[in-house]
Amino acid sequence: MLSLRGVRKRYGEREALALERFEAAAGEHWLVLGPSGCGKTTLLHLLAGLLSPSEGEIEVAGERLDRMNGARLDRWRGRTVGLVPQKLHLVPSLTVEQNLLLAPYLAGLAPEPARARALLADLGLAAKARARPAELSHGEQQRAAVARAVMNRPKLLLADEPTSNLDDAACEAALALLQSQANACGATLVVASHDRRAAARFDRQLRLGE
């Protein structure tokens, strides 16, 4: 589903990440565990092809990113990849059920309406469609969050930081939602935190900066 060969990222002199290798499987869950600084979010952004690497190789769900640029890997990422930010990005002056529907707008798909009211009764969210962003709390903020980026129904599915912050009943949570939702969709999951209370629902690891 995805693989990384020899990948460099450097800002100038500095180097970002350096990963000879990574690889993961189908709907397979993984977590990147590691200190702020060591290349975490810089990997999530080369798998979803926002960042294009100095070297390397970077294959996901068969296309190779370092060889993909403009509105081509534009299209490419709003079909094939979901990404959860570790600063959610909803559009405020936007309600939660159009934050949904933007993800296939921006992807050049047909609106699914009825998709979006699913996945957010799904997730509890349903009362809440109509709502603007600043109206919900963190934890409902985070779950349309996580709604918008399953609603192309995505091969990968990202997330950054998503337990930053959360107290050890709202980790959990968070964290199975995520799961849930990649399970549902039958795509490829990976966190990345810096948080090891997240270690104990990942069977797959990738240790940075250690």
The other form holds:
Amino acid sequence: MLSLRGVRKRYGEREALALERFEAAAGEHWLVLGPSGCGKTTLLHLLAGLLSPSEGEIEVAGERLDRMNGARLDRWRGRTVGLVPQKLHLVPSLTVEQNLLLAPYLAGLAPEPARARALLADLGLAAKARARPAELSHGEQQRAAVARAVMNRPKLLLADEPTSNLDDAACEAALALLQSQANACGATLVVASHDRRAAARFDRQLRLGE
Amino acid sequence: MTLAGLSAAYLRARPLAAALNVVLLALGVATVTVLLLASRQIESRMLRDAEGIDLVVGAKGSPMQLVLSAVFHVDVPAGNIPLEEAKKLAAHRAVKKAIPLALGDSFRGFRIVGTTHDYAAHYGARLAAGRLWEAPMQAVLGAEVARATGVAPGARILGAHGIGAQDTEHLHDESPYVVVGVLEPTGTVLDRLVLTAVESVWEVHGTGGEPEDYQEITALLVRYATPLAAATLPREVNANPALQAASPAYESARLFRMIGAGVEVLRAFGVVLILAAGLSVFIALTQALEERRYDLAIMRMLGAGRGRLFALLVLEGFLLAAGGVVLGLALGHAATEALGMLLQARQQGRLTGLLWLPEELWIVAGALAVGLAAALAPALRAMRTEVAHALAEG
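Now show the form predicted together with the partner chain, given that the preceding structure was the form predicted alone.
All chains and molecules follow, beginning with the one already shown.
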């Protein structure tokens, strides 16, 4: 489902990521561990096709990302990958429900208001559907961002530092939510974190920068 | 969820900035629209009033004054001309038709014009009620005169000496006119005139009993028999020490040129407003772009291509411009209508805001183009958003 070979990402002289080999099968849950600055976010962005590698091969869901670009890559990403960025980045001028509906719209898929409502109800956000992101608590915002990431039933679900600034209970809940949502749409899950509390929930781990 | 809905959501999120841009653009569009509507209407009305009149002959003085007083009835005449000279000229072989005008009095601010039936016929006037005058001291009212004063056929009216404001001290109360008819609206200067026989004017001024050799009229409206007359007749008339000839076409063109400079300045002002609105749209979008880097990055993350982001920003510029255009046209037409009502009493024929000109499409196109151009640079920047960088930096 996912494989990287000899991937390097350089910014000028600085090497942000060097990864000889990483493979994940469909439906697996992976944790990418490592200190900050070790290239975890770069790896996620490479997997999402937001960055292209300086060298090496990246294959995700049967597509060679290092050979795709432009509008085709954008379209593929919108339909195949769901990303929960560290800072969540819900669109502030839209309601929570509109934020969810943005995903199929921008990916060029049919609008699915019923799915958006079901997901919001599932994640306990039904009452907040028409609220603006700024009116939500941090936990609610995170759930909304996860809902948006899985709106299009992605094959690959990525989350960047989902547990930062969370207490133990919230940390557990956030990871459980990601895993259950990944399972619900049969997606491969890759979570990047420097949080050792996360390690307990993942059998498969990739250590960077060690 | 559509791109336009998304653009609108962003505009709603910054209502003050959006409103400022729309209002600024609307003021510019309104200014240009008012100028277009007003100058077009005044020009076409003047052309209609002067239509078919090749030459005006009156007393020596400024030719502009002669045309203004005898054709458009907005200025006072410089003086009178001997009836005998006028008759000689009317019989000239280069003259196809000559209509005499005798001015001097007014009725509640509307001019009383001593003339012949030809004058009414010249503007294609038809009677709305009653009949045309058949004897001295019978008067026919233009449509606007009848509407404004409420006078109907059968009534007696008094002329006041002088053209312009009503002055009760100079009422000719010993010689009232009998209103015998009212004309239908013609859309010309005729609507604001009271027509009567030339003899009435002589009678009111106490010269009625004298022989015709001593009588005077104010002006003669002349239609040439042949185009060649334009080359010879004015010179011939001007050689006569009592007469002066003026061409309505030439004098109106001169007048337009003089007013034109002022109109140009105002129009430039309107254009500057529109451009300032464009600049303001540019600044607003550029500033918003800074706040929206993450949104734009997230949109790319969700599958939007660079073209989508470009379109999103351009659409915002377009929506602002469209709002400004709609509001501006409405304002412009309303202002012209209000101006028309305000000037109604003083102007012959009133301005209307209900007229829509095809040239307004140019204003619409111009304002939209400014909006789009203002959005172009921010849109290009939005297109180049570094997605991974923005998302990572958060």
